[in-house]
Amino acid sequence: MKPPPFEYVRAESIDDALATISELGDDAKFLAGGQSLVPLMAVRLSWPTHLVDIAGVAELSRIAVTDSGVVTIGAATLQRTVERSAAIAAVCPVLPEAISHIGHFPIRNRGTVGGSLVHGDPASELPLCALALDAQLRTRRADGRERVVDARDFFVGPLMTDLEADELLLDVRIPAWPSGAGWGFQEFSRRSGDFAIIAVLTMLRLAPNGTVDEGRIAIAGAGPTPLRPPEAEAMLAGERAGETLFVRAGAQVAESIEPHSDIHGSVRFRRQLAASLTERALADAHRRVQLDG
């Protein structure tokens, strides 16, 4: 199918991109790698009568990381480029992994990391890295008001996120990563690049005992948003870790997420999926600790 028809807009900066879109009014929408918003259009899910083509503003295609390994990435930055660098890769390893399962290089190639958080599909890696790693995403609106919102309280629903539709994603920032922690990401999908059924990503960080300090578990596919099951979290806490505590965590994973059904699995397989992918993430984060260590 193609899209409807609409007009085409190029910004030429932040400011003139949102002075447009203010002008143009809600049918306008922001474009930038277009991988998510035009496949929306060509199926009449979206039909903005003005496409606000934001690819070509500088300033929202940046990299900065700070000596003490905070990432701040610009929204219109190409999902290749966080996956190839070398300086993100040192501080928030996870993150290029994880950016390596979405689709196909074509896509990665033109998608951009805000395109990815702004279309909010609950079983992205994005969105799951941005819940996981505790982000911040900046947003400005055209009369020059900025909010900075946890990206927890970002995603309220299926292709839903707290953006207003005058409100530019400007950036996302990521705390530095925890001292001595290590990361496991585990994705199960039908097919190489489809969208994964579910994917987890993990973070352990162990106390000299090797009890588990801090341990965090994100779960994408399993609900209307990525999710923290806070429950298999507190579980992990103050425990020795192993594999009997990776199980137990998995079966509480599972206990608590509400994943729907489709022609791709049923519930029952979605639940007992996201257990065993649990496991797995949270015994590659020991391994990586144990390795650093």
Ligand SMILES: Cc1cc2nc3c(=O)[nH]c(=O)nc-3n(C[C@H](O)[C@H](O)[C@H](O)COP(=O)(O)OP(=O)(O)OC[C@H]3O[C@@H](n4cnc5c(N)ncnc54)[C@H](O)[C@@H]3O)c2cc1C
Second form
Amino acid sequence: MKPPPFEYVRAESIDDALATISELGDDAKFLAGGQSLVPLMAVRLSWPTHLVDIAGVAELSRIAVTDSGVVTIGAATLQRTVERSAAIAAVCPVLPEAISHIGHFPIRNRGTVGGSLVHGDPASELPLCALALDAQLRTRRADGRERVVDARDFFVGPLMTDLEADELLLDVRIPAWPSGAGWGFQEFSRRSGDFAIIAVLTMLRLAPNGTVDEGRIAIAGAGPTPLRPPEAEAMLAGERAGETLFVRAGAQVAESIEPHSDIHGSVRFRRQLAASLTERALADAHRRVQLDG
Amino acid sequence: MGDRVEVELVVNGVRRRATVEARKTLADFLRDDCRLTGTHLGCEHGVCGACTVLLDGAAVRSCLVFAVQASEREVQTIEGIAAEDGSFHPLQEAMSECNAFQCGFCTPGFLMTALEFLRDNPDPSQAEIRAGMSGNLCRCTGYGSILDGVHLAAAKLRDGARGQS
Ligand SMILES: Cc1cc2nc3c(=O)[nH]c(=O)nc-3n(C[C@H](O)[C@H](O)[C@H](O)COP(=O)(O)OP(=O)(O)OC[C@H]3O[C@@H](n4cnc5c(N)ncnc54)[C@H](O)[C@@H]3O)c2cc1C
Ligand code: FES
Ligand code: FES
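Same protein, different condition: the form predicted on its own was shown, now please give the form predicted together with the named molecule.
The complete assembly is shown below, putting the previous chain first.
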């Protein structure tokens, strides 16, 4: 299975990449790490006429962490670079942890952050992180128009994102992790490195009396995009953190999702998995909470 | 621009230049144009790991990299890991001592993956080896002895490093 023929263009800069893609038209595609696009081409599900290689555009692979903990990651930054970034681990440890579950390290050595977000697989770790961390995605078109899209609005369906064919994802901005908040990440896959069947990312921030100030639950593999089940999240606020609450939240998550069924698991199995992974991820977040002051 | 492109890269220390189709993968470039057939192709879509090589020192699937993307860069393949005098790399020795291959098809990919894995983690636990090598498939299912081989190689490489210092 060989990829179909195409013409190759190496972009030297963001402007160059955008000018080239708008000139070439709708059947041209950006090529980043190629870890999703090349397999799709090899099995002839994708047949671009031109590939505009953005992997070498230095402006697209910068990491910045501000003093207040806001993280900005260029779209062409390698997943492996983020996984190993001490600066990111210091302010947002859940991100490298989640990324370490993407495929195998030789895949992460090539795969980029932007490529995974734009590919938009509903079982993927990076879209899950973007959604859970309230990330914002910055994009640009050839005419210079820029947009900032909330992760909530970016993922619109399985392998579908809110991006035009000639629109380049520039970077993803992750707001500072709320002070004292704990996190949990739980994933179940059939084998280390396989795509998640279900993955859950949680965040908990507590009031001094042990009740939940803010709780987030994001789940991948349970629908057409990663999800933040609103009922389950709402249920956490103001309640006393602990096993009873986490079990109730897990049950609520299981009820609110519409997972699919395939050879790897039935709908019922996925719902049960979502419930137990939510419970565990909330317990992990609770364990990691630091009370302020 | 064009569907044929110039590539120039260094493979196992040797500079290679060619004009190839843009769609030619690094794996096919190594096998067809460089006649280095130790890099094997199993699935050709990133799943089996048989085609793993080092690109600027990082393990990658050569079936998911176009040769043109590797231009100006350095590639190391299984043919390039033994010493100049032909004596085996400690990884090759360890694999052989552990009988870590049957048909040998998956072996080059496992070794190239293990090279980066052990460089990053010279003293891995059994569980770390299992997770680190999980991206490579062996159709003969020789996993037990392959993981033993990586474990033994780690010890050999550590001894070697001590010997040098
Ligand atoms: C064996 C295997 C296992 C895997 N397992 C997992 C897994 O467990 N979890 C997981 O999340 N992923 C997994 N992946 C996919 C992998 O993470 C990819 O790295 C990722 O999805 C795509 O990133 P990329 O940089 O390789 O993008 P590419 O494949 O180069 O591009 C993907 C898509 O995004 C577009 N694109 C890329 N960058 C931009 C940009 N800046 N702006 C606009 N469009 C852009 C491309 O045109 C293309 O349509 C796996 C892949 C393989 C081969
Ligand atoms: S041939 Fe490249 S991963 Fe299978
Ligand atoms: S030894 Fe035959 S495929 Fe692994």
